[in-house]
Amino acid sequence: MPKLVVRCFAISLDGFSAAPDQRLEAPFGRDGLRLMGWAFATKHFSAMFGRGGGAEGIDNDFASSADANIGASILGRRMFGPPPDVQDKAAWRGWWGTNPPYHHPVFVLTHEEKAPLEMEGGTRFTFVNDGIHSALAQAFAAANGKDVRLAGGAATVRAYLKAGLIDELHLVQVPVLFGQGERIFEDLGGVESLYECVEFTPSAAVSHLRIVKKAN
């Protein structure tokens, strides 16, 4: 049965996955690329950005199977791009440049009216303003029987644990502090119950810990 999924999503050892005063030009926010190092440092991402070598071994296997079997995405607001009113509103064509790494079709929620955007590579941004319900739905009817994954940010990843409807989530905890930005784990009373840690795997660089979803 296909799963919501959250996948390779960096944390901080203090809970944040965002760093304050994130803009155009800082998207993790101020001096927040610290939570990527590990990935920018193996051989699947050297890859994706064209570069050669890049490391093997634990995070590179994590990183390279972050897409196996997606076949939509869903995204926040933030995590697609900055506000319109820092770039051109009717050229609001998010972080990504013109081929966006995921090359399937993204669901973002937002509360812009917008037209989808289709991009190079095969990924098509919908605008989704009905809520996070909504874009689940429509992303699972995209995915053709695959799962989705979801990318992010902070807030979006909240709101669906909060309501119950991420079957598995996959954290890399980095060691660094913010002390202050965003965080997942946010007024989630009772979300304890619903999930539990099954894997815990230490690399060199990070830790990786799988949750799921508890069987009813």
Contents of the next structure:
There are 2 protein chains.
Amino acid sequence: MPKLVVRCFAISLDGFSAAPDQRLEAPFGRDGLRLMGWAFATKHFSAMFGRGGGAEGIDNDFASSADANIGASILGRRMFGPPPDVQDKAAWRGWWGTNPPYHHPVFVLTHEEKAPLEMEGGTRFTFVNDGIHSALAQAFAAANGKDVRLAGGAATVRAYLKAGLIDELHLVQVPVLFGQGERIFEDLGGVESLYECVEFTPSAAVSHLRIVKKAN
Amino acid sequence: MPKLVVRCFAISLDGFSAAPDQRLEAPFGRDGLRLMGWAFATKHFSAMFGRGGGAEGIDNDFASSADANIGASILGRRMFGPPPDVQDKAAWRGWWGTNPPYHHPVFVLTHEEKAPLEMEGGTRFTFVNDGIHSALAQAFAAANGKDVRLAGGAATVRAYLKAGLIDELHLVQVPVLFGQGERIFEDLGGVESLYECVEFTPSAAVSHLRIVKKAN
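What I would like now is the form predicted in complex with another copy of the chain, since the data block earlier showed the form predicted on its own; can you produce it?
So here's everything in the complex, that chain up top.
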């Protein structure tokens, strides 16, 4: 059965996945890019940005396999953008330039009605207005037998987790202190009866955790 | 200058340091002792409980040095007890039997007025009714030039952190999912301007983090 998975989802030591004040120059909020330092240091990300170098090892293994067997993605509204400081909101086509790193159908949860955006490299953004179950059904259909990746942000991961719809969640605990922001583990009492942590793989920089649905 | 330190303070992957339903048989709440598995496995804890064996290594190093240069401790009301299911509350003398593992003066924050308890092995419990600053002043005076250890629980650590009174906080991130309970990182917006994480030392079982006040 195809799965709904979350991969390489970074959280601060105090549990936040985004800091306040998201802006065009700060997609993860103020000082929020500290969450991604471990990823930017990998060989996989270096190659993605057209640079050489970057480190191999545990972090690179997780980063480079995050899209394995993924046929479609789901994003929340704030992960797609635009952030509040962008003036021409109608012209917004995501954070990722003309050739986004998805290369497959992407379903964006939003209350705004918008025509699909066909991007270079195989990414097509479809805007879903009727909720998380609908987005998931559309994504599974588009994935054509492959898994669906829920890319974020925090509120969207939390909503799918609360509904018990995520099959596997790979978290990256980053040793930085945010103090405030958005968390996935908020108002999730009961999630402990549905899910358990089955893997703990620390690297020199961060801790990788794998959380899956409990077998009944 | 003597410091106020927190050492070996365990939190679940979702940020909780105690689960709901604290009872006599469950001092960390329902299934809460999962937070302490890493510690119970160490040589230091085995020796403390009068057993042989136990593992050496990173976790043991942190566990066995947690009381280095500590002259007094501070506890919150729930960390001292009694839990709700204890009938004879007046007879309660803490969770730790006749010879508690402190062996120095311990200041318990509570609204209840109680005479000090003199225990075996040098532990003396003094009950403080007038707040965290008073407890800290009394603890520093009793520590006689040594550091003071804030032992917990979560609400008490949070209160001292919010007031900027903690000099050093050693957290142990344990890869277990609680879903609910008490956290230290709640309603602490602004803490990120006062504190930073300066050490990340994972073992095979858990991640050790050291958080200190920023230099000005």
